[in-house]
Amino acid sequence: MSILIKDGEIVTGSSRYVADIYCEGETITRIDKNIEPPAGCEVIDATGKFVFPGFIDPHTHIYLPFMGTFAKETYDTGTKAALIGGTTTIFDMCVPGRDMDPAEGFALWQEQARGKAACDYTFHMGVTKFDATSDSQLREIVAAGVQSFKIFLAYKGAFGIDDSELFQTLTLARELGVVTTAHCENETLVVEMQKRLLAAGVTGPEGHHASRPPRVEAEGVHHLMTFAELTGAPVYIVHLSCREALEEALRARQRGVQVWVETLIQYLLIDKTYAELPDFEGAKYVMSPPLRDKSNQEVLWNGLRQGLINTVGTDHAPFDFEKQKPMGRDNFTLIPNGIPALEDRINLLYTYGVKTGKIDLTTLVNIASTNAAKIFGLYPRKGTIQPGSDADLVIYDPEHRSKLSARSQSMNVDYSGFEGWPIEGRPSVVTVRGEIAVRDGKFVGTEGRGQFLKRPTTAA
């Protein structure tokens, strides 16, 4: 089957122009003006619309055992929601607990995704311990096509690693040419401040930010930067939320540390007052690091505009408000962390970033697709529009108008973190490797067609 996309404005991370795109099989084979469709070709009129490369979410939690429960998505529901929102590739976090070996965790996450994912996927391999078996197992996982690790400098006693494990992980990553992604908060400070707040009678969601203020995140970034500098390992800071943390990363970058920075759509648009809403409503907005003071939002937008911040993800970790968030009703440290956003990221970036003049269209493509593909070994197969690239394309209708709502979303969770927010624009057609997967907000593709993406390391 072949597809011809006619007269759309093609937008990549470096250019904008009007042309036709011809896709045959799973790849883009020709870009030109006035391409004549061969017999049997499906023609899509993209006049007045943008054509973007398929978007990439570098940070999701589709399958996640966490804080005594499980995230609500499956690879079936989560990847369909991603596609409806224009995301054609996800990087899911494979994070086995400390009681599970890396090989066992990798096999478990593969089994959860295989034959269920509708979009393409890959993993950041969680290193939640480093013992006698870790080195050899991690080498095998990298050889199987995983080019990135994930570490936590938080969640003491669960996912968190100590400094010896951190040093060993980064040393191995440097040897193998692997990028280490890191959750940066000082776990000891978090635990001690949680104890202090609970002892003072602070039990509601409003205590979450107080237990993890910006300096706690900045100290975690500083800590990682020290280890990265001394080991020479390339690192990627996930979900950076505030000015103080960004300053630590930029200081290290000036010293020569190879560090990339990710922020989240949540931090760009909502602030800590949401987590302070009364009657436990604030629990919907508990995530780590926490939502910050609104003054940080302009810092993050500026960082994206200037190329100081490289990517925008979602850290999509959906937990129901009615049945799961109340696990922490009397103790904010037990509220399952996460604000769902996988389906909404691109529409929010376009509406509140591009339309407001905070970023331009090429920046949108870079921060939501191209940069992640380049950092994590997928470019130019993913992240751009050129002959030979996968035919992952988003035909985007800038004239669409609607409002976000839990009632209409496809994400498998009972609330929306952006309930009632107007959006201007949405994907009208989404293709994955040459097959139409979404039309007008509805999934119409093949269930389970998503592929595991093997990625080369820089040592390959």
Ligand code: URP
The other form holds:
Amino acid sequence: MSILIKDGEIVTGSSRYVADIYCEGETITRIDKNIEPPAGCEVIDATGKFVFPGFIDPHTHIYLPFMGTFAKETYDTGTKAALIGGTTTIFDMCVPGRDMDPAEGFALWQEQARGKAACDYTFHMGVTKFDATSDSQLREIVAAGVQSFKIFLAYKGAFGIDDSELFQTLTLARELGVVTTAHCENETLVVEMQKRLLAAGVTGPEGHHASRPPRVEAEGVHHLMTFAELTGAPVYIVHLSCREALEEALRARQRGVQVWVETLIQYLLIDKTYAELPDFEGAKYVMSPPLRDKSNQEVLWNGLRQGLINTVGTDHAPFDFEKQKPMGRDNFTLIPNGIPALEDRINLLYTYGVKTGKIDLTTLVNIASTNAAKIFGLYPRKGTIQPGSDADLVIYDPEHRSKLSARSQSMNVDYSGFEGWPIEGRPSVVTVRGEIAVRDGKFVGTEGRGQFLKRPTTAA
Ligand code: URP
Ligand code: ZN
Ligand code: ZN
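Output block for the form predicted together with the named molecule, input the form predicted on its own:
Okay, now the whole complex, with that chain kicking things off.
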């Protein structure tokens, strides 16, 4: 099977030019002007369109047992939605509870994804406890191709690890050349602030952000930076939401800590007033860290423009508004944390980032594809367009107009956090390793074709 994409404007993290791309089997084999199609080759006219490398979401929760329920997606539904939105690779969080060993957790997540994922996938391996068994099993998981860990400095009693476990995890990560991704909030402060608010009679969704102010996140980042500095481990802060937390990361970077920063599409575009909507509507916007004051959005866009913030993910964590969010109707601490966004990230970044002049096209590619591939050991197989790379391509139509809505989305959840938002542009064709997976907003690929991506460590 071969595909020839003609006359599109190719956009990578470092260049923009018009040329043809020829894909043979699963791989890009030639980029040139005026390539003649061999017999039997499918030709796609990309005139007037952009051709991007397949986008990479560095932070999703497709399978997630959490807060007494499960995220709504399966690897089948979630990866189809990802592809429709132009995301061809996901990094899902493999996060076993503290009652499970890492090997059991890894096997469980593999079993959930295998034969169901339509796009390619890999895991950040959650370290939710650390003991002798964890040490030996984590070594095996890393050897099996997992170059990154995930830790939580929040969610006391659930996923959260203590300082001794944090030290041991980072020490192992340093030894193995693993990047440790981290949720940074001070878990004790969260619990104490929650108690104080509940005692004062605050029970609605607006209590969520009041219980986790920016300083709680900044304190989490500061803590991680101290441990990263003393162990020498490279770290990646997930879902950074505010100025105070960014300042802590930048201070550490100046001291020589190797730290990358991820923000989320929701922090760039919506603010805490959404979580204050009446009639429990605010529960749709309960996530951790919480939505912030609007003034933080400019800080985050600036950080992306200047390369201080490296990636934009979704932290896709879908819980139904009708049946799951009401678990916390009378107590905001019980509202399942998370928002769906996997399908919408690229269209939102293009519409509200590129079209408004906040970022340019090459920055879009860097923050939504290339940088994640480089940080997490997938580059240049993924994250760029060059001969030898996987033929993961997004032919993007900048003329398409639509509105986001729960009624038309493919994500398996009953609401959209961006209901009614206009969108300017969408992927018209998406390929995964040389197969057309999406045409005109519809999944047309092969269910279950997604591959588990092995990622070597720097020490390998
Ligand atoms: O609110 C969030 N972020 N839910 C998903 C779990 C996590 O902390 O990433
Ligand atoms: Zn988190
Ligand atoms: Zn997450």
